[in-house]
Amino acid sequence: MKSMLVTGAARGLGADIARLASARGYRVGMVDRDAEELHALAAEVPNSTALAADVTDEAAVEGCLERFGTVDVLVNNAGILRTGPLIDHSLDDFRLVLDVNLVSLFIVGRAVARRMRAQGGGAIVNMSSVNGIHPSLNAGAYVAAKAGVIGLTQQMAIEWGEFGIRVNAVAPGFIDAGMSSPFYAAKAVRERRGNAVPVRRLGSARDVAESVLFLVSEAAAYVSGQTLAVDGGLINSVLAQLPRE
């Protein structure tokens, strides 16, 4: 049975990725700071292990890996968002967003890659965002962090490929799940954003989870260093929003 480690797994996209991985036959290690929610999720996900830890804490991450054992697949999903005008962004918030969304990917990714190198390979997916490809207003440090994820993914891929490790990123668009769920609670927002997507709907957690499972599968065995936008065509539709007369 292959094993997968998912960070930020207590809720949202991480939880859905863990559920789908379990259903596809993976032994799943779920990492999150929220121990209570994590253990509740583990009780309903077969072949899963709750690993309560702060992914920005190197020692805590090493402890999780010692407890979980072999990792064939890593999904670096942990993330947070602080919104508002960049000019009003506090330094503490800026650093926190970078630490959780970017630095933690280095901490966990490096620790897992060292083990994957010893065992002969593996696959890693880092969670970026369409905001890492194109900025949006009032996203603060999130844009910089998610753009950094794409660059870090490429760097990991070229350095770790010789060890049999493939590294890719997923960049979700307008997804009605996870941190975005409260935003899409308003019907007007759902309709406006859904209609702006070329496929005319918001994405789901399942859309993202399926993309992650594809990238770590043998079907993507020759794919590495890439960022897969799971956005219904959104980032390529700017000119479609401003049609010719």
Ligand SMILES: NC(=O)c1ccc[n+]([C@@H]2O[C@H](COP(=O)([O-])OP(=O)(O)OC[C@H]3O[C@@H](n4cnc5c(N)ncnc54)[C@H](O)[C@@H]3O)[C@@H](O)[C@H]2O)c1
Given for the second form:
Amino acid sequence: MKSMLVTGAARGLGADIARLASARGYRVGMVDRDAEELHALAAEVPNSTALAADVTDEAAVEGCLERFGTVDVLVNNAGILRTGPLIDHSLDDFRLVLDVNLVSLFIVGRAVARRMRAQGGGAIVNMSSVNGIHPSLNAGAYVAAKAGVIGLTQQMAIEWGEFGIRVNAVAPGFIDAGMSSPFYAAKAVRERRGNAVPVRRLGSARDVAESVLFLVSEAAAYVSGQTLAVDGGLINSVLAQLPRE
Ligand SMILES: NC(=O)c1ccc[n+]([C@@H]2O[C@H](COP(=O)([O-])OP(=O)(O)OC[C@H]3O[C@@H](n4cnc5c(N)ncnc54)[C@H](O)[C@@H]3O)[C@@H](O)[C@H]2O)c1
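For comparison with the form predicted alone, provide the form predicted together with the named molecule.
Now the complete complex, all chains and molecules, led by this one.
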């Protein structure tokens, strides 16, 4: 049985990735700082283990890996968002967003890659965002962090390929789940945003989970260093948003 470690798995996209991986036959290690929600989820996901830890804490991450054992697949999914105009942003918030969304990928990724190197290979998916490709107003440090994820993914891919480790990123677009759920609670926002997407709908957590499972599968055996936008065509549609006359 292959094993997958998913960070930020207590809810949102991470929980759906863990559920789908379990359904596809993986043994799943679910890492999150929210221990209560994590244990509740582990009780309903077959072959899963709750590993409560903060992904920015190197020692805690090592502890999780020792408990869980072999990792064939890592999904670096934990992330946070702190919104507000950059000009008023606090340094603490800026650093926290970089720490959780970017530095943690180095902490968890390096620790797992050392083990994958010893076991002869593996696959990693890092969670970016369309915000790693295009900025949004009031996104604080999130855009810089998610753009950094794309660069770090490419760096990991060229350095770790020789160890049999493939590394790719996923860049979700307008997703009606997780941290965006409160935003999409308003019907008018849902409709406006959904209609702005070329495929005319918001994305789901399942859409993202399926793409992650594809990238770590044998079907993507020759894909590494790439960022897959899971956005219904959104990032290519800037010119289509503007009236022609
Ligand atoms: N939902 C979206 O619209 C969307 C779009 C693009 C990208 N993303 C990215 O997808 C990923 C998952 O987001 P989501 O929407 O499911 O968010 P979410 O807030 O629903 O879930 C994030 C999870 O990460 C955990 N987490 C946060 N900081 C942590 C830390 N320091 N240590 C351990 N766990 C921590 C939280 O407890 C939570 O369970 C994030 O990286 C996010 O940036 C989300």
